[in-house]
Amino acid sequence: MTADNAEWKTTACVLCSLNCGVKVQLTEDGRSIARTRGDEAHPGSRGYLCNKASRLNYYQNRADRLMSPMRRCADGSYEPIDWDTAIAEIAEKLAAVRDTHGGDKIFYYGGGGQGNHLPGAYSRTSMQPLGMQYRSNALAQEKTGEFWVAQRMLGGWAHGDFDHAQVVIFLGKNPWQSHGFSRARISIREMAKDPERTLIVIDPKRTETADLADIHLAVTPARDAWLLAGMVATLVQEDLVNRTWLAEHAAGLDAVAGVFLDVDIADCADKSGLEEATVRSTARLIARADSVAVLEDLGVQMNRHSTLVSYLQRLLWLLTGNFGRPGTHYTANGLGNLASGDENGVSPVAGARIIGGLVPCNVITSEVLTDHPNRYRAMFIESGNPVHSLADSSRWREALRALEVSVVIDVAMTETARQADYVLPATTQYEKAEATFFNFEFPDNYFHVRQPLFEPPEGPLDEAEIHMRIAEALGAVPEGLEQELIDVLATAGREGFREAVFTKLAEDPALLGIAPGLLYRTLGTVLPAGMRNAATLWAVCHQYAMSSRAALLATGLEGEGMDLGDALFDALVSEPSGVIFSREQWSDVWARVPGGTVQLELPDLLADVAQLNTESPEETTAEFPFLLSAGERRSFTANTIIRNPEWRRKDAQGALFINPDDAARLNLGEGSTARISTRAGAQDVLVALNDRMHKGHVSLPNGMGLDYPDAEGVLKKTGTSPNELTSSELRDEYVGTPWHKSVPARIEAVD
């Protein structure tokens, strides 16, 4: 119980990318979260909170907490070992792979999760001494196609100004459950009530958001490309494009128009399952609108033609001039860039395109399970659970056991940890300073560094400390350097420390790799209590202050020269609800577009458009007649950092949603059991009848299929792990993102 006068502590929710600000009261013993409410002072959420945040204590207080380093035994069991032994053995084995085969054969996966991003920065401390070159994380199975398209067209990822748009379009997105922009449910209600605004939802399912929409385009599952091509073709063929705006701001209109003039709109409408009149009238509405903002998400990004869809939806609002002004789209000024669409070569075995430095998740196992000389031979996995969260779980288990050495850093013995050679326990997100990087607001953008709520227990270590110990064991930390920098801090203050750090880096550029860990060990010691983990942001703040000085000064922050970076850093670590670090005008958006010109023509994707009318899409077969959407977001599903099934108040088992007509044909009733089979495997699932689903379309939620100890300590699995049913071979041809939302499946009744 809490005392009546218990202090409200400020932090953030970590169950989706919005990371809304929250305030919590702790129990009298200070060990648990007792009450939760929204933080009115948070720059983004401003007191808003959804139903999930009140369950955060299920993440912090858990029966499966990992408290000691664990080493895998020959029989597959695990034994606890001390930290010195774990670090020494890991460093020795990883160094052996590096020295024998090259550091590029050690693969890094993860580096943080929702609201848990600083490990990604600290990972460099061990990656650089090991010579690691290849990495990936969850963004590579969701967003890389969109990032790649956006980079080529606009020079960066664009976000919508949904609060001021006359027409808002949600594409493969149900923000009522998955959010995606600040204060989503409040904003959706406001859109629905305003007669001057139009809300359009494109989704096969009649979602909670679709219930409030003015127009719901219930596209046939996996056919979004035909719908969008028909809408863009309507703009071109009926001459509804904004030629004045395009002449000033864009290049490539003639090439785009030349392709879409030949598109058969009636055929596109037929293949998308909609009337041609509906496709045309929706396109006309968009063309007439004063402003349009679009948000796409996993419903199309994990689906067929996903990269093409990301291109088509941008053509829809760019051809009508909906960029760079209020109510349209903008590229945000971020403190750190997590949305790079740059190409970075190809993977060493599969030759898969690497976007933003991330190897496609669906090819990683193929880069391991081969006799190719360039295969990955070791893996470092941090704050990630690829065995559960990536396609084809059985193949991931096989790949991890095929490695020469594998290391996992996490708070629990996850499905991935149980395949690793070593498992290292980390402090939780609420036991150290942490930060939220997915901030894309405009004209004011903010950054939130969270102060810890709890003292960490004996045993787990911060990821920064783990990486620094590995770097030391590898001999990558010069003797005496750490103490030298601590002494400079004590005698010459921050200014002298800054000069000493930059001098050391100039003298020995190799130190740049271990710089995050050095900052943790040195600057971190003089930060406010509990804020040591934020030390790596000091370098980020200086980089930002140099690159975006005007935007930073416009917020009211003061500082001359290098002092401005320190001023920003001090503000971040002292302000519990977050800091506005960027204030801009709409003209600044155009400064981020290369040459100030939008590139409409992407020849490879235009070639795909030209082929759409010739295709006869058949997503299912006689053997697998259903399409499964694997990983739907529901009212009580989230990422898998909460493993305790008791956190869910609804749909505890994560039922299979199926149209009642399909269920009747298969002799399935509410609460019955069905077996769902795909080429990857089969699972028994609980059935829930749902008339919001298309016939032939079924769904399973994300975040399920995890095991957790019961009252007797026996591991019990709840629900179905979707990736026991998905295949790594079903993926986008350009960037390798998976087709999780359209997996061919067979469903049968189980007695």
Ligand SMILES: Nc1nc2c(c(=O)[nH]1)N[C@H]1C(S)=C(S)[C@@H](COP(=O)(O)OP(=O)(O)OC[C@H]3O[C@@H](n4cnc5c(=O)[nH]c(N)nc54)[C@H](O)[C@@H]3O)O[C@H]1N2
The other form holds:
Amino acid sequence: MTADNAEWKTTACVLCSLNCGVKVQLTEDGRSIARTRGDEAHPGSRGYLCNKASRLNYYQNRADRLMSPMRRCADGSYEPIDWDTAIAEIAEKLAAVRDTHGGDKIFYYGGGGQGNHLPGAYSRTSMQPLGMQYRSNALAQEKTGEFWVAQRMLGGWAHGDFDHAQVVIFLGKNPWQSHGFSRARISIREMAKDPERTLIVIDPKRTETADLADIHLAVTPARDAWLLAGMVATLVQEDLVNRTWLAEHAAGLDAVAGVFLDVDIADCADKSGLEEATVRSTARLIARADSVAVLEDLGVQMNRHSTLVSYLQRLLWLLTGNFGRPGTHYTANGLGNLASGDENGVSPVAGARIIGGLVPCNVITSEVLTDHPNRYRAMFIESGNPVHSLADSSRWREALRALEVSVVIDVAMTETARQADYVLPATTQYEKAEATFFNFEFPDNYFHVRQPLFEPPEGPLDEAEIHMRIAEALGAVPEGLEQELIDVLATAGREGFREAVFTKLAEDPALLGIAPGLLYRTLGTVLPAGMRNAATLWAVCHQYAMSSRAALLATGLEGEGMDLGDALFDALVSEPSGVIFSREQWSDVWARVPGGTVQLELPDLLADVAQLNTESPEETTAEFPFLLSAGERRSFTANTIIRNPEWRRKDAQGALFINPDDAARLNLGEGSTARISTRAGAQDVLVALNDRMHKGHVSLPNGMGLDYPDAEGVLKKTGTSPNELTSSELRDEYVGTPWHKSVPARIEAVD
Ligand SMILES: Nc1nc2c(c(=O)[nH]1)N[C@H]1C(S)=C(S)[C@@H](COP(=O)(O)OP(=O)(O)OC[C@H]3O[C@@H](n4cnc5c(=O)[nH]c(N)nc54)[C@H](O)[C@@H]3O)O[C@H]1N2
Ligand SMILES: Nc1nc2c(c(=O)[nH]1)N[C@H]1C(S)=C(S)[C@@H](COP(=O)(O)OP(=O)(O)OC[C@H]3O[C@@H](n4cnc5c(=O)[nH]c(N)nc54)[C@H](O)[C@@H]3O)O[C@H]1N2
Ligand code: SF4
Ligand SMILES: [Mo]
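What would the structure be for the form predicted in complex with the ligand, rather than the form predicted alone?
After this comes the whole thing, all chains and molecules, with the earlier chain placed first.
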């Protein structure tokens, strides 16, 4: 129960990347979230919430909460151990791998989910002393292809100005359920209502978003490359490109036009399952529009030709001049860059391209399960559940057990934790200050550091503290340094602290590695109550204030020299609903494009375009005649952030959606059980007939199939883990992203 006059505390929802601002009232005992409402003062969500935010207490209060470090026993069970033992053993074992085989054989996975990116920042504290080099996270199974293409064409990832675009296109994206931009449901309704605006949805499924669209292009599953190539070819062949704009802003038009002049549009239309007239008329509509904004997501990113599709969709709006002005696309000015498309060499065993520092998720297990001398021999996983969320769960279980040592930091005993040698309990995202770098707004961009709602219980620690303890056990923290910096703070204040930190770093650059943990232990002690975990952002703020001074001053924040960085940091740790840290103009977007010139010509991808008409795509076989969309966003899915199945108000089991005609052919009725089989495995699933589904295409939701203790404490699994059915080999040739949305499958009735 809540007292009616209980204080409304300010925080954010952690169930998707939007992190909408939330006001909560706690129960009288102060331990649970009793009521939630939107936070009007939050700069991004401005009071908006979707149906999921009212369920946040299921994240905070849970029967599966980890309360103590756990060590795996010989029989696969786990025993609680104390922190000192855990840290000492982990540091010793990881140091042994480093000393025998090299620190680059210790792999880091994770660092944050939809609501928490600070573990990733603090992880450096232990990674650097261990000499770790290779890492990855979930972005390398969805967005790295898009980031790579965006970097090469525009110098960075561009976001759409959806609220002002005349034509909005959602490509393999269902924002009604998955959001992906602020206040999505309100925006989509506004687009639908306005007769001057056109909403186009490209999705084999008639989604909730498609219901509101002016044009729904129900592309044949996995054939978006042909559809988009046909549209780009229409622009070129009907001379609909914006030559004036391109002459001023872009390079490479001739090379691109040369390839698309030869593309057979009728063949493209045919292969994508759409009429040629529709392909052409949609391209004309885009060419005629005042402004166009496009959002691609998993429907194409986790699918065949995904990197090529990221390129083709950009050509569509760049050839028509839809970048760098209102209603089109912009590269945002971030406090950190989550969307780097830089190439950083290749992975040590598979030789897979590393984008933005991330090894493709789909090659990680093959870099463990091998006798190659460069294989990973140890793994550190935090705030990620790769056994459940990456392709081929059974291979992941095998890979984790093959390692010499594995460590998981989480709030719950997850599918991944159950394979680890050590499991360390973290405080929840409502027990410490947390934040994400998912901030892509423009012309004003904001950052939200959430203040904690609860005191952490005895047992779990902040990730910062865990990494710092490991660094200390490794002997990487100079004796007395922490106390010295605390003393400086007490005697010389922030200015003196700044000077002391920079002097120390200049004397010993190796300290840069442990700096995040050191900030937590020093600066963290003098921050407002509960905000200690925000300490590492101090360094981020200083970096930002140096590189983006004008955008920061334009927000009204003041400070001479380095005081400006401190002023931003102080604002972040004291403003409960977030702070605007960047105020820009459209000309600033152009300043971020290298040389101010958009690069249209990407030769490798143009070569792919040139052979699309000769390709005869055949995704299915006689053995596997269906395509499974493995992991769809529905009204009650949120990755694996909430594990208690009771949080779902509908679709409790996460049914297999199948077109009624397909179901009839297979003798499958509503509520019946079907066996779905793929190359990787077979699962029994509950069937739901759904006329939104494209024939031949079936879907299972993401985030299902999690273990959770029932009232007697017995673990029960609800629904199907999609990645028991996926394979790591089905992946993009450039960046290794998986083809989860078109997994060949067979479906049979089970009596
Ligand atoms: N409710 C909810 N929201 C979430 C999440 C969640 O778990 N639950 N997760 C968050 C995360 S991590 C992400 S990355 C985003 C993902 O957000 P989305 O990408 O929107 O999510 P999905 O439902 O996986 O896929 C989008 C659409 O792709 C379509 N699709 C399938 N095959 C094809 C195809 O061949 N071509 C095309 N054009 N479309 C196809 C599907 O029918 C589906 O409607 O959602 C975020 N938001
Ligand atoms: N087949 C298929 N697979 C998919 C998808 C799909 O569409 N199809 N979607 C993919 C996508 S786009 C994504 S983003 C991934 C998401 O998959 P993951 O990257 O595994 O992310 P989450 O499910 O958010 O899991 C995050 C973990 O963080 C833990 N956690 C929560 N709070 C804290 C905290 O404060 N500290 C620590 N240390 N841990 C915490 C949670 O308990 C959970 O175990 O799944 C991917 N998997
Ligand atoms: S799940 Fe809903 S309320 Fe939560 S952040 Fe996403 S859009 Fe906002
Ligand atoms: Mo994601």
